[in-house]
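Okay, so here's just one chain, in structure tokens, the form predicted on its own.
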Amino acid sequence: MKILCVGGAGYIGSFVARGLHSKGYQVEVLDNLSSGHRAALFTEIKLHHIDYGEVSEEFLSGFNYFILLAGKIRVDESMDNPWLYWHENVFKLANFLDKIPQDSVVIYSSSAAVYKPKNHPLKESDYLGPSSVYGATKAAAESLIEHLALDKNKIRAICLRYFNAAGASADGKFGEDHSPETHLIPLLCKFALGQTERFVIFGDDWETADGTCVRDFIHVEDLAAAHILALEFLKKSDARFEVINLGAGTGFSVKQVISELETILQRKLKIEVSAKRPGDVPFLVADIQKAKDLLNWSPSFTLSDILKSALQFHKSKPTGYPDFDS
């Protein structure tokens, strides 16, 4: 069982790669390091510094299990530069999947952004209607993978629809380090620690209880554990294709997240409010029953755990990972 973790030096990918390595799996990482970090991986994990759109069929023939986490992830950027997102998230993916061996197993990193939220919590069978280019590219990628699995019988696959990944390792060594950073919890933690001057909420007049967006925050270590369980599920079953939500199953508004951090810090934070962003939606909360049933998985970390671990990472690495990637 030789596993290639594509995008495995990124935030979620590095937690997956380290988790697999710690369990004794033979895992290697493929990453162009455009947003990933060599320092996010154990030194024993082999890193191939290659873009997944340029890798050869000969190289890929040495693997039969693939965890695919590469791609662009910023909603705002996708609205400004849609071609970039279609190229990185769909066209490169199609080229990559065309090169992998027949009967490969694929775990794909998808997103809750594929949904058009009408009901809460969201089930895998709910209507898809992405409100952003990013979400549209994730939905297209899922469709491509489903076609290869069910119509072409080339692969067996699970698409994992992430809700809001957050948090860091408890020791503060590994966490979220994007440039620029656009995610709520790292931005909030950096502001609370005095590493940035402002923290801005995008809209406080949404149709929610307190006017701010409601999101489902899942600890990155819970996400990593789910990838390993998904891999093991496909290894022992004859399933060809599944989509599975990964979240905590509980929603918190932006104001509730801020309040929880203020409780941890025992002080108030001065927050600013700006206009809504294109592509945002008021609610995104997961129904996670399928993950419980198929993978025997459930989240183990609370919102407080997520915030405390994120604070520890940003406190210990105020400028992020050391800049010695190669």
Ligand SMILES: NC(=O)c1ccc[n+]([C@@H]2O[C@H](COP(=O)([O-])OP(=O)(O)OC[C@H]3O[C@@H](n4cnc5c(N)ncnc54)[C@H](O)[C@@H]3O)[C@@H](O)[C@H]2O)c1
Given for the second form:
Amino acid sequence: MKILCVGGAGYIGSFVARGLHSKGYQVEVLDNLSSGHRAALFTEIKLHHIDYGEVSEEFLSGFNYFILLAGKIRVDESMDNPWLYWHENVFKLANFLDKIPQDSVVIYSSSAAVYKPKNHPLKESDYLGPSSVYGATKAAAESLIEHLALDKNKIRAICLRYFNAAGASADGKFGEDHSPETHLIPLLCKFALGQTERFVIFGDDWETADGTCVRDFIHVEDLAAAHILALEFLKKSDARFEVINLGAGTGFSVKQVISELETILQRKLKIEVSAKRPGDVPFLVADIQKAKDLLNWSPSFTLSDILKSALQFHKSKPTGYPDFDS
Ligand SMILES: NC(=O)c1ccc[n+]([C@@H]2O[C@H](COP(=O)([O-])OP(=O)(O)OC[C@H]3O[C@@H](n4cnc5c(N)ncnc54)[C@H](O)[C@@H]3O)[C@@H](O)[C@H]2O)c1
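Moving on from the form predicted on its own, kindly provide the form predicted in complex with the ligand as a structure.
Time for the whole complex; same chain goes first.
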């Protein structure tokens, strides 16, 4: 297995790349460092500092397993600048997939944002209908990959639909560092640590038990472990294409997450409420039976573990990773 982890210097990708490296896999990272960090990787992991839209067929011929995490990830930005999202997440992906060797194995980072959630928990077979441009680009990418796997017989692939990735390494050395940050748990931890002035809930009048959105938070270490199992599954089986949800299988409302953090800190946080954001939905909770059955995977970290590790990361790195390229 010669593995290329594309977008491997990012939040989730760096956990995947470090996880693979620690287990002795031959893994290299390709990243344009637009939102990733060299410091999120062990120095022994080779980083190709290139845009995934600009790689050559010759370079890609050196690999046969591809983990594709690169792309733009912000729902709000995708609503303001749809073309950027189609360009980065779909056009560049199509170009990249066109160049990889015949019979490659692909693991693609999809998202719960592809669903039109009419019920919960959400099964892989449930109705798709993204409510954001970001989600639409992830759904289009899945279709592209499915076509290359099933109709063109070029690749074998698994699309992993992540729910809300969160948390940091237990030692607090590696964690989530996006700029700007839009994700609930890092925003909340940074606020609790006094690193930001405000924390705002986007809408408390959703049709949920306490009026705030319900999400499924999955520890990034659990996600990373699932990637390794997905690679091994495709190596050992002749499966051509699968879509698999990765979440904890349990939903927590924004207010419940805040309350859990207040319990850890043993103090109350002063939270503000503003209007709903375009592209949000009230519930996103995963049915994870397929991941259990097919990959023999189940999440091992709790919401409390996620919050404690994230707090530790933001405490030890208040301004995030040091910025240097190599
Ligand atoms: N974070 C989540 O909760 C979540 C949930 C669902 C799906 N996802 C998906 O998982 C993937 C990783 O998310 P993340 O939170 O780690 O994001 P991230 O921004 O931390 O990581 C993305 C990485 O891709 C790199 N990148 C972006 N455009 C590139 C390009 N054109 N060429 C080369 N490298 C490029 C960035 O520099 C970064 O290192 C994304 O595809 C995202 O859509 C994330």
